[in-house]
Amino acid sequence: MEQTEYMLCAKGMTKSFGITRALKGVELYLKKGEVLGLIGENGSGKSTLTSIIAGIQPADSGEVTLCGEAYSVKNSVEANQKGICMILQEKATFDQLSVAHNIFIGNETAFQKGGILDNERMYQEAEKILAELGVDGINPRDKIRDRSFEDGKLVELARAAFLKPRILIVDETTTALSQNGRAILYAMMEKIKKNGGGVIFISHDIQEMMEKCDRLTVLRDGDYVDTIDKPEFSEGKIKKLMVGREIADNYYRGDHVCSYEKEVVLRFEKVTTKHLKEVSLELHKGEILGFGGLADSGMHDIGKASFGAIPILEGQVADKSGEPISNPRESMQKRIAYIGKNRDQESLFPNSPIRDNIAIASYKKLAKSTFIAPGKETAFVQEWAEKLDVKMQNIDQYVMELSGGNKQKVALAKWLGFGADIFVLDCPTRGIDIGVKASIYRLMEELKAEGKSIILISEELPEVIGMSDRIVILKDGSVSGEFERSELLTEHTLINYMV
């Protein structure tokens, strides 16, 4: 392959984690002035490859050249110095630090005089960078812990903008952003492209990739499959390259019938939280109740309030007998499960093994007196990991080493093994490939058929429309519309109630 037109070339890249071969001689070529899409199912090697380029971890073998010169870095700081910056899918900010300190972390010397840090000048510069990006409403003095997950991602974009990278790597970041946040990211990508730099863009949203990318490189199971140019883009072709077989276009529910039992299993009675205003609603047995809205609509509070994970200022969330739910312990006693949007912080212990993550909700069930037989725990975890088809070395592998889809399978296995009757799923397919998405949708249908109830909160309207019996749209913390399942229901209809 002629390489003079490429600013970054990676060849023969290999990486193993124990017996798992994450990369098997992968190649990637990035041109100047382009957005190169990197796509594949969870576990295909996308994040492993880009994290090597970004200096987060070393390769076992292979070579990388940057603008024709050998490229080798020991860490992400060295990568930044060479003009390569990566925005991760998961959180990469520090809660105890201010927005400004997060933007300039590692570069504080630029604001020092006589060894003393000039915080005021740092705040002013942070405000300027945020404004240039088009970010409104984030005070540089605020602590990150007081800002939303999305705001944290925008702060990470500001950090990257300050570094002025030649190459920006975007790993599944759009799944954490609202439409406005995505527009800010897209504008940043376009600016880098126009300035002769390059962007490596990772997303599971095929339509987004087709729209934003100039070329697409496809990986599968750690192998390089193909690179295709924009004129060759088609959803069917991309899916087939990703999974090695034809994938049906529609993997949502096949019926258009709103069906559930009369019994109410969970009730919101004029619930007011930080982001909700006197919301009343009912969840029925065997129902998938969907929620949609903009990022600040309050829909994510629905999930947290259902699990007793946030303070309820007025009103109450009650179970089928009318008893209030005020904390996660009570919700678990009532067989309620919760998987949050930010799974690493809300649903999993990434620094612990799969074994502990799956077993933790079921310790009472597994214990005899106060003792849990190791063999019994192992059999339990192994059974549910296998039922969910978790791709792993073994059940003692750390969750942080898994792909996004396999992390989500572990979170689901925990609650399925627990025996929950109500599942609260907030953005359950965020950052997950089409194969795992389809398996989660089939699981939801199975749970519904068993009489389980599901609260589905999603920022993807096709998902809400495709899976829900009823849909509640929230706007500014209040219910603005409610719709029953129908083949005539469209995204356009729902959007009118969201904005």
Given for the second form:
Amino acid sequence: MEQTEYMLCAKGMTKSFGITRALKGVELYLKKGEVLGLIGENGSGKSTLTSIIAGIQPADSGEVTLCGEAYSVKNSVEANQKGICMILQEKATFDQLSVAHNIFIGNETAFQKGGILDNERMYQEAEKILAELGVDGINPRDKIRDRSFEDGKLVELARAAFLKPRILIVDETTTALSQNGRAILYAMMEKIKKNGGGVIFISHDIQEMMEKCDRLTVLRDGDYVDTIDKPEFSEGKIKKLMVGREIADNYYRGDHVCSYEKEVVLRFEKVTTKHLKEVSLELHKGEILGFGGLADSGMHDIGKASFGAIPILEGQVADKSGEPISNPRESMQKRIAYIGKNRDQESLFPNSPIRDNIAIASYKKLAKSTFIAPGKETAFVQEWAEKLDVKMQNIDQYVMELSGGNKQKVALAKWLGFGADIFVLDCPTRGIDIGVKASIYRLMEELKAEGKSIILISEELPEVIGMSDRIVILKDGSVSGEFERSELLTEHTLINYMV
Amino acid sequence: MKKNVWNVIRLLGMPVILYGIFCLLAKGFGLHSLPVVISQSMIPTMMGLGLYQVMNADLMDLSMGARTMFAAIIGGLLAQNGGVAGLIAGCFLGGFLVSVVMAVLYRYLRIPAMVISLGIILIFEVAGAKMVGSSGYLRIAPEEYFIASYPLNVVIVAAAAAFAYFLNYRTRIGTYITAVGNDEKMCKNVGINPERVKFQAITLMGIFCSLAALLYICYSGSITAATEMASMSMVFRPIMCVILGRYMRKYLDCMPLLIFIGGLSITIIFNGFIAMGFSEAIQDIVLGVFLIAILGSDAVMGSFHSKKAAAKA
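Please give the corresponding structure for the form predicted together with the partner chain, as opposed to the form predicted on its own shown earlier.
Every component of the complex follows; first up is the chain already shown.
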């Protein structure tokens, strides 16, 4: 194929972080009027490659051309000026600024007269952009700190829409969006495509990629693997290209039996929190208890309340002996572990090494009187990092340098090493590739077999159905349905109880 | 709009109530003393407006007192021959000079702002002391005092507050300072250079530093050079003004006005206790308790309201 039919060509792209080679001569070709999917496991180099194209970081070497001309940018503003815009996986809005100021940040010149910003005109223009996108209920005057995470993502979309990009890069954004938010994003992608632009789309949801993309470029461990056209799309083939080995279609539990012991290990007694209303339920020994619901249904409060991380306004969460749990310290004494949905803020210290992150919950065990034996600590961390197969340079590597999946493995290693009996996992596979996902599911099965109990909170219904012994659906803070594991249970059935 | 007016009234209620309490408790504290109290709150308010620029950019600067004193000394020296014009020019020259020095050091040495500010205190306190000579203090002519007299001092602070408002809410640099204080990494992703913005924030602080110097030297008619980091004590009241302002921001997003309300409330408490004959140590304790009580009451009330809301639901 002649390279001139491509609007963006990236060849021989390399990038290293210390001794880690994130990109090893990767290539990417984007045609006019197409959505190109970029897929690969965590740490395969997708975000690194696209952030280089978007001007966020420089490449070590490689050549990029845009519409046949050499393309080189020093920062994202230059990339925006050349028509390339990126929506990042992480939060990219400023809490203290208004919605309108967030939309136009870096591009305020159009609203400036004699050095003074015309805020009113900014608000009007923001309102117009939001309306054109189909976003309702966001006041441009509101501060971002008063809006939800999803609203923040929609504001980022509006920011991109204002820039009218020729090429839009969407990096793992859909997991943060509701169905409505996703529809807005897809419509925006379609519009760019129709206008002869291009979209580079990154997601771990293979179904979504197959549905939305015209071609798929697969990366693995910083290497280019292959690019396949839509007619060649099949889940099996994509998974095989991503992982480099066959992955079973169904990587959830193979059995369809609801199995657990009689002993109750955790009990919710009419628990009321900010988002929960008199919720009563029981978690049994050896049980995986799944929770599903809409984002604001209160299901995330279940996790936090189980760990004593939020105030319980009425009722109580009690352990097997009936003793209430009111704070994380007590929870840890009762061998309860919690991995939050937002792992960088709730479960990890990204600016600390893997060593500290894994050992932190187990210092009591590692310490001899007040001193921690360095040798014992190293052996402990090494053992759990290896058991969880964390891809790292060494245990002194900073967690912030790891991919999403490896960060999650570090969070799990911390609690496994601690020796928890109850695992509260809130969206444990969020933003994680299928390889790591499969390994987390296997780990959950092993824990269940050992008699450990798991609370699984997830926004992905197939995951809840595939892994749980019992499923509790929450709606507006109350239990709207409870189901036992069954082959006949479908997403459709659960959705009826969610909305 | 109506809500904002109601919130302004509510917020102004704090100094009004405090003043009312001290009028009842302290002899000699009444309406007649109001201009004095307002005048005394002008310097911490002006310094608070300056400190807010750097605190908003997530920097901590303890050198504002030293910078203000140094600027006042330069102003005082130039006033000896240049009169009012020399005084004003000197304060601005000194304020800008020190602020630019600090901004340059911060940008190019890449040392934390607090560390640089400590160095600046040591250097400029000594420099100021050398400039005033062996007497250790500097006087200005009485005809120059009018700059800090009531109500001109209020007009100057009001003008500075209006300027701060426009700077923070109606200019690009103000937006960028807030953005940098929020998240530097994100700023880079949208093409903002955080280092340049911080440089600008520290430099802009020089304007308020200069004006504070002008008010300072004209209010007392003289300035005594500070040594051994004594100038640091000047920073604590303005920092409290900014902290109180930030706390009140949820009711009204207008930091210059909130800093003034904070400054006025703190000054009322200090003057009230002086009028009641309390020692300086007691004044400090009560002020600390006041700050903790105001900020702590918010957490308690928040928890009470959420419990009440849950009970209702």
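None of the values given here were measured: they were computed from a predicted structure. Each form is matched to the other, and the largest set of C-alpha atoms that superpose within 1.5 Å is called the rigid core. Positions refer to the first chain, counted from 1.
### Task
Answer yes if the CA of Lys414 moves 2 Å or more between these two forms after aligning the rigid core, and no otherwise.
For Lys414, whose C-alpha is compared between these two forms after core superposition, the shift is less than 2 Å.
### Query
Is Cys67 among the residues whose Cα moves by 2 Å or more between these two forms after superposition of the rigid core?
Yes, because once the rigid core is superposed, the C-alpha of Cys67 moves 2 Å or more between these two forms.
### Core-superposed comparison between these two forms, Asn195 Cα displacement 2 Å or beyond
Yes; that C-alpha moves by at least 2 Å between these two forms.
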